[in-house]
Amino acid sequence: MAGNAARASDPDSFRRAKALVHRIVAERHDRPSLVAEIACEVGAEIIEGVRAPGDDLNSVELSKRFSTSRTPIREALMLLEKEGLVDVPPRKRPRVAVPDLQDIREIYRARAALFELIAADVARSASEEGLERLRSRFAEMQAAHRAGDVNAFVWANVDFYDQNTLLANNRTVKRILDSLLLRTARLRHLSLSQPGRMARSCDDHARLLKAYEDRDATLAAALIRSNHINALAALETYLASVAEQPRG
């Protein structure tokens, strides 16, 4: 596909998803470092679109080109499995996982919950120089929006709430936030690419910026709600317009 190809050709975005992945799968299971690598690869590869949903994983062949046995390669996938991002099913070649739109739904209505309790959270006790954060997080959204580039605009999201989760102090939340932000990176290129959706974005947030600067615990947690809702509604017609695509 034309936008995988582009989406692999941004190092930077590419190298942000191997960090991603690193920050989140390879630094929370104590695994050898050839199976972290291996993992933080073939993950970056699943977000940024270079292996599409349902594509195969051959053992053999990532053998062949990490220069290892098979083991390493089984142990990585099966990291990945735990987040989402590989299926690796009984006696079958593992293979790029395949979220149907229900799992999506549950994914970002789960996303949305827990984010009410982080921006009110947010709301009542972030200090100044955390809000400073998020507004230089939210600049260089408005930046990346300008630019008319996805990619920037989605790492600068991933920044933004990333961010929220911290000045927030709650760590069970975050280690649950984080886990579904792996399920739900490469969907964010595909929700932001829809027409209209980085500006809608930039406006929704701007609003969640004043209400956290007006200390309103409630409208801060009602808006971030309202924005999963938004992108999941993007996802959900971009989705339904593919499906509506004559097979060739």
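Since we've got the form predicted on its own here, give me the form predicted in complex with the DNA too.
Below: the lone chain, stripped of partners and molecules.
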């Protein structure tokens, strides 16, 4: 595939982003598919910040870059629009979506509501094997925290949540949550970069695991809600600070 100019400095994180987009956006295209390949590459670039919100994504340029016609490009962009990463206005050029603060608040609230459902179900019905997988993901989060590696923490966190949605065995909700996750993936490391956030998040998740082990669905749901509220608050703090001093 076409070499990409100013790629994010962390190639491993980019690879993870690409895999995430593939899992969510192209889960059905198991065989190598042109559209899936394009969608994953462009989607990962958006998540990793290689392409900033508002950047132009016109199909002519992309078709040159990927050496294809515009048809598969258009289809890939529509897939990304479905996940909220791209904005494709009729008769105008597609752009990287520009989520405003209200969007972000709405996404976090929706995520919280649906994840409460998931967490309650996990608490009620997860197998010991499933809980073990959750513990393993949590251990990765802790390791990343100790290492002070925000990127690794973010991806371990993504894995942790993914495991949750898998255990709840609810495809519909999982699909929605995955889509909401993609929209905020770019922002997650900002939120978790806030001082003390990683430690707090580790605490929250430890308690969540405990609630799961105790089969306490109510507590698990409440913890999930609390975690989302905290994450949003940290994000709002960060966004307010960069809004005040853009060159901070």
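We call the rigid core whatever largest set of C-alpha positions still superposes within 1.5 Å between the two forms. A quick note: this is a predicted structure, and the numbers were derived from the prediction, not measured. Residue numbers count along the first chain shown, from 1.
Task: Rigid core superposed: R95 CA moves 2 Å or more between the two forms - done: Yes: R95 shifts by at least 2 Å between the two forms.
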